[in-house]
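Just the one chain here, laid out as structure tokens, in the form predicted on its own.
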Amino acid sequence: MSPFPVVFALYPRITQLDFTGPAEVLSRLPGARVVLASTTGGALPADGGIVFANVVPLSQVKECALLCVPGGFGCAAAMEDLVYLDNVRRLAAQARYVTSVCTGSLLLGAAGLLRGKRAACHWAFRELLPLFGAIPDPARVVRDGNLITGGGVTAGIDLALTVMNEIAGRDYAETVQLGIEYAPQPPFASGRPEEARAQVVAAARAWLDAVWPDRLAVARRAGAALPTGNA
């Protein structure tokens, strides 16, 4: 059985569930080969306070057939992180299938990987895809070519789900989500938007609005740095 990486570029304050979910799924292709690697290696504090050890340099990533960026707080200092994104790009060039979860996707178009192309993100910051010349799609699993893109935090183990039907075929997958139990069956129809009551929505978007000027900023500045034609 051939090898195949599945590579997660890690930053600081990331979300975890952006990640352990689809790892969680991923972790069962056949020949997997799970790989956390962020631009310094090391220990890597994520949000809530955990911290991922033993994390690999992504210089020293060599192989990579799926790449997953996730999303996460530490998004808009990874959009600018140069060595972050070259390693990104470099990975993306080789990988097979190049994915993201949540806000994952701004850092795919921050390396330049998005123009012209369909792409989800978390919905309260999908309109800042087309700084980089993508589309937005609120669909919550969004493919174009070998590019997958997946909406907010949970919405990766879907993506990953629809990734491994691909590879392994329909009848793994099922197989893989039954042993799982990935049967969501959510207290409250507030998961998205569009289904959430309005004060729901004002309060998330309060919560958010923290993050949303510095992101934003960056998200321009990140836009405006791609080479013509890229953005």
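Positions refer to the first chain, counted from 1. The structure displayed is predicted, hence computed values, not measured ones. In this text, rigid core is short for the largest set of C-alphas that superpose within 1.5 Å between two forms. Compared with the form predicted in complex with a further copy of the same chain:
- The two forms, fitted on the rigid core, differ between the two forms by less than 2 Å at the CA of Leu208.
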The other form holds:
There are 2 protein chains.
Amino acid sequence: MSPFPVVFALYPRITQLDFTGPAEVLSRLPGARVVLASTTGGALPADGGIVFANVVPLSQVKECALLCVPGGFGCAAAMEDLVYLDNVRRLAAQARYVTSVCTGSLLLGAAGLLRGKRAACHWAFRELLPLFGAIPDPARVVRDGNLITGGGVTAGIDLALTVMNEIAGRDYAETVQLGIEYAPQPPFASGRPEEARAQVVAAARAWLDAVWPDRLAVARRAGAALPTGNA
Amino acid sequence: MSPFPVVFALYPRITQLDFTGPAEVLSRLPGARVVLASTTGGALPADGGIVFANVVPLSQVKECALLCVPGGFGCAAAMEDLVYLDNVRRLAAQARYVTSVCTGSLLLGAAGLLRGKRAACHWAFRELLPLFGAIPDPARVVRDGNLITGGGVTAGIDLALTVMNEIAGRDYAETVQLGIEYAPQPPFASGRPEEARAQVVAAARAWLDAVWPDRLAVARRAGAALPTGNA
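Mind giving me the form predicted in complex with a further copy of the same chain, seeing as the form predicted on its own was just shown?
To see the whole picture, the full complex is given below, headed by that same chain.
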């Protein structure tokens, strides 16, 4: 029995920084226990070459104070994994906070948890949110009730500190921020499409299109599979 | 044979964000292959509850284009692990870039690689660098020849983008920065002791002192164990 189980609902081909960032922050919450879980459990390969061990099957996770659904190209397959989506719904129902990072919000959407809710997403995938009845919000961290969603990848760190402030108070959150020396100095002003050079935005879009060309079709299918009602 | 093996030299009780941040960036380098290695190999438990799988024994790593030594409280033990330090020296000798994040620079120091070099470190541990003949530099990312060192934990992301700019050019690095939506918005201005409130700095120092009280003695011992000469 942990006072504050923090459950990351993973899947193969996840973007690891989407959850390793928040995990680094949230593991410092008083009483926190970080739980990595996936549909099958076992070893979980992330995109980029890192493999995570000791991942538990989602069905075995009984307690969840904070649920975090990270993003990644594997979300295309996870969007059609009914066991994954069922467990996300079950854990979300008991969690004090339901969170996502990057394209993880598409999975919350596919689980039917975003209807009528404002949500963030990776900038290049934000336009898919309405297929799940969600209202896209371009802010880096978006709060709607107990639902807190973040933008692409690195937004998870800002999201986690925001949640920590809520749970443990400002002094505590500031101390953790100082502990991880989070005074970022990005080398370029290219972290958002609004500030990046046009050729950089085009290159990023071309890369994303190459890796996940059929995202609109996948998200449409997942959106259409949602039961109607309580929208 | 990978064109660009990126080797992270790990040890138990490492701070995982020290290397998961850079790994997320550097895995996107053309030809990159991320290699997690430790003295024994096998499963590696980081501080905070995440366990890494498929970690290879350092002695089996034959090729290294970029070496990264991350930080964490486990660096106290790693500083006295002669197999670890020998392998760090061996891999550094062939690497195009030798890098560290956070207290990882203390390990580069214990391996004898920082003599007369400017280096960064986590703000609370920077004062230990002279014990290894290094010149502490408070910048977030510090370059001295092919040695590129970063400040605490999250500085690894800035460091990795800096290295990527060097290797793959500015357009490429900016595109990756946009891909991971790295336009950070820290919720507080508390990421450096110079900007954090006094009570927050005191709380962070108290926490670090509680977790690693004998760091000065450990670093002194490791510094004294360095062979003399070519300082």
